[in-house]
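Heads up, the chain below is alone and in the form predicted alone; it's given as structure tokens.
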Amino acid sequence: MSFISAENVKFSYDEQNRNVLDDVSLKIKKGEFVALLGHNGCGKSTMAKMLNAMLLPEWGVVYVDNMDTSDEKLTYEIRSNVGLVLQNPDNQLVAGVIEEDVAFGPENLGVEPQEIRRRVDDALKAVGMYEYRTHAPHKLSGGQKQRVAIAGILAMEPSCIVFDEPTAMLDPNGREEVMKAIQSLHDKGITIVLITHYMNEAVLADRVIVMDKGRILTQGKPRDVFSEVPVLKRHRLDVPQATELAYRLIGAGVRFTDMPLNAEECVKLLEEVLG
């Protein structure tokens, strides 16, 4: 049973009806970790906004836990179920103290004060930011800010969190911090949809969906998708660095038993080849 289902979704931003999404259908299971990939303009961020009713299809339908996102009476419940974390955390931080910022969402949901306290503490602990709860957000690093933004969504206790390029503005340390937080949330059963340009982040997902020109190009397990190197390259899409190296070595006549997704797998396969 799918938690999120999009059926034949079409959407355009202009009067010329140039579809940003062109007959997109996809399904996401409860508790699944899905990475959504594609170059700029392929429609992935538009698709992300469809998943919590920030945008509505012009054609087709999106269901969240069997709720039609186009039903205005269900918008509140849908957005309580699906949280959206944006690329720039500064756009989501609204208070001068971290714990007050995380409490903002539950307060607007009308949650009781004692329950808010519990949710704020649990959310900050889940992303490793509890010890900073009385600090000012503007004094944090980029990775820390993004983790606080995640905590703010987490405090509303959604079933699913959609991350729209959450590490795009961060340095490598910040990206690692945020990805550890995302993996931790997935381990606790939260459904994750991650939009990213970093292939080393995508390989952590249960499933990868690749978009191109408003359509789904291919999808499957990371190893299966990234093994289609020629197809991805024809559409100007990247693959993990380890996969790229293996692909070039295969072109030079080296034979691999499998296609590596990370440095550790690549080293192991090279040791086998070199004997």
The other form holds:
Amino acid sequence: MSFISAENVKFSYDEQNRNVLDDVSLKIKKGEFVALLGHNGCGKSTMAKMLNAMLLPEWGVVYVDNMDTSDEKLTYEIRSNVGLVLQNPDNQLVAGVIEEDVAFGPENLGVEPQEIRRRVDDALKAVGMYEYRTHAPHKLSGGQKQRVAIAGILAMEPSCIVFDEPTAMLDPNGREEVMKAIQSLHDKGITIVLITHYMNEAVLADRVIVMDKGRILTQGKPRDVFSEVPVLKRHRLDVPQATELAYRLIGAGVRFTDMPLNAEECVKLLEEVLG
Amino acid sequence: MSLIEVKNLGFTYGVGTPFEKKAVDNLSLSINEGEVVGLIGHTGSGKSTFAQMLNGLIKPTEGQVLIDGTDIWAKPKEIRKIRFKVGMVFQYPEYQLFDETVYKDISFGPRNKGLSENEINKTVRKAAEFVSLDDSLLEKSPFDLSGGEKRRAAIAGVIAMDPDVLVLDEPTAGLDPKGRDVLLAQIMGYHRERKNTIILISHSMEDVARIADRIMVMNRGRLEMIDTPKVVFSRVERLRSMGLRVPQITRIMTELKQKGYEFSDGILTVDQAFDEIVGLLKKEGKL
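Moving on from the form predicted alone, kindly provide the form predicted in complex with the partner chain as a structure.
Following is the full complex, with the preceding chain placed first.
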């Protein structure tokens, strides 16, 4: 049974313009980790906003946990079920103390104070920011701020979190911290939808969906999708350097037993090749 | 002679308040005319503060910035002239577009420089050409452009002032991979034609590895290294301890070298790695 099911979704921001989403259908299973890729303007952020009723389809339908997102009576429940983390952490933090910031969501959901305390502590522990709970957010690094923003979503106990380029503004360390946090949430069974331009992050997903011109171009396991190097390059995307190297060596007649997606795999496979 | 000479430069925010913070600490270096310098460092390492001191947007609390041998703060009333010499492209520059048309927006700098209408026209068109903005876009409102076009229009506005030094603060953030490549190629094309000095702040190790002559690494307000990409990216552990990484391809080739394979040091691009591996396989008769 799919947790999220989009059927023939069409959407445009104004009437003259082309459809930003042009007949998109996709299903996401509970607990799945899906990476959504595509060039700027391909419709992936619009699709993300469909998943928690921030936008509604003009045509077609989106179900979240069997709830139709266009049913206004369900909007509230859908949004507490599907959290959204955005690019700029500074735009997502509201309070002067970290634990108060994380408590903002559950407070607004009317959760009991003791339960809020438990949720805030659990959420901060889950992203490794518990020791900082009494600090001020503005003194944190970008990666830390972004993890606090994630904790703020977690405290609402959603079953799915959509990340829209959560690492675009972070330094390499911050990117790694945030990706580790995302993976540990996935391990806990939370459904993850990750929009990213970093191919090194997309390879961590169970499934990669590539969008182009408001449609789904291709999807599958990262290893299968990233083996299609020319297809990705043609659509303004890239592959990890490890994959590109292997792809070019294969083209030159070198035999690889598998397609590497990261540095470790590439080193191992090259050791086989080099003997 | 070096174009930029930085001597014991320092900047402290909020002097005398409980929030006093040394953002840049005793930084000295010199940059030659026509050099491309990559600037990397963790968030809060002082990169942007340093960059803003290069064109006098922030006045140093210690030390000096010399351009062409003159302290830029020698005559504080003339600091404006420095901003024509050192052009700054901030993060997300598209948020700074403001005029009715793209043409007017790009012409803002040259007009303030006091150029004639004819010169302005030439400069604007040339700047637009560098970033591949089609002539037909110049009469449009900048707010009708796509995200990538807006960013290029904003960069053209700085290029149009024809600065001797162009400082870019994460110009490719948020662009898709192809967009990143294209924009970097345009900046490098501009650099090759004008031979001006480029300082590129970036969180993408792959990007700086590819285009920089030298890389400066900042850590907690201090200059930790300034050297060729080869040397900087051979210090894998040191970079990691400062919250940075080496490009994935460099990591792969470094690990293989440590396992005893005969590869050159400091491989920075997939092209180089490909040549090295094919070379070794051919030498051993395996290809």
